[in-house]
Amino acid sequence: MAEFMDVHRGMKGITSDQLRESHRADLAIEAEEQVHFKQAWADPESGVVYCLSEAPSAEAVRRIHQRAGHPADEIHPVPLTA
């Protein structure tokens, strides 16, 4: 399974409760695409949210985020970690 980092823009002012709610929406349906969302981070000032996931493809990540109501603006493979 590959890892992906995706980016959501335009979420200025997001709260920790809203971030948790969005993450839970992904977790509720992730198994349908064999995706696992591992972590989410947000910068309320800039409105940027990052999500780390394991998935069979970037398209699987894209479909889950779309269905959960917060489409990703970018999805990047993460082939190396330390």
Second form
Number of protein chains: 2
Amino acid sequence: MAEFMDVHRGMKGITSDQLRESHRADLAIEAEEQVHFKQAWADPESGVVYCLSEAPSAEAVRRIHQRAGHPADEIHPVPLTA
Amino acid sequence: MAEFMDVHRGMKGITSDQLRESHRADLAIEAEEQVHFKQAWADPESGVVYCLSEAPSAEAVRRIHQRAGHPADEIHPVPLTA
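One more: the block was the form predicted alone; return the form predicted in complex with another copy of the chain.
Following is the full complex, with the preceding chain placed first.
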């Protein structure tokens, strides 16, 4: 398992409820790809959302986000943390 | 206090030691601006680094990173989390 940070753009005006609902949609199906979305952070003003996950691959992250209805614009493995 | 996610680009090849050293340089001076850098994640392959912080303003985050020798390319308040 590796950690990934993914980025969604164009989410200007996203509300707390919408973020929580999107996160729930990921959690509902993530186990099918052995992904776990640990946390999400959103800036409604610039419309950027960051998601931190553990997953077997970036492709698995991409598939879950896509099937949940919010494809990611970037997905980066983040093997280093401090 | 608010939460911020900032992004550094152009860090291709960054090592675990370099990330930890950069993080330590932030921690050493962050209190002067009431900032706290909570975590950092790096992708050495694409050269992108994400830092999560608590701070009174984006400007305070910007000043600490700049003084620590690694100015951020983007700083976003992230008032929403899930």
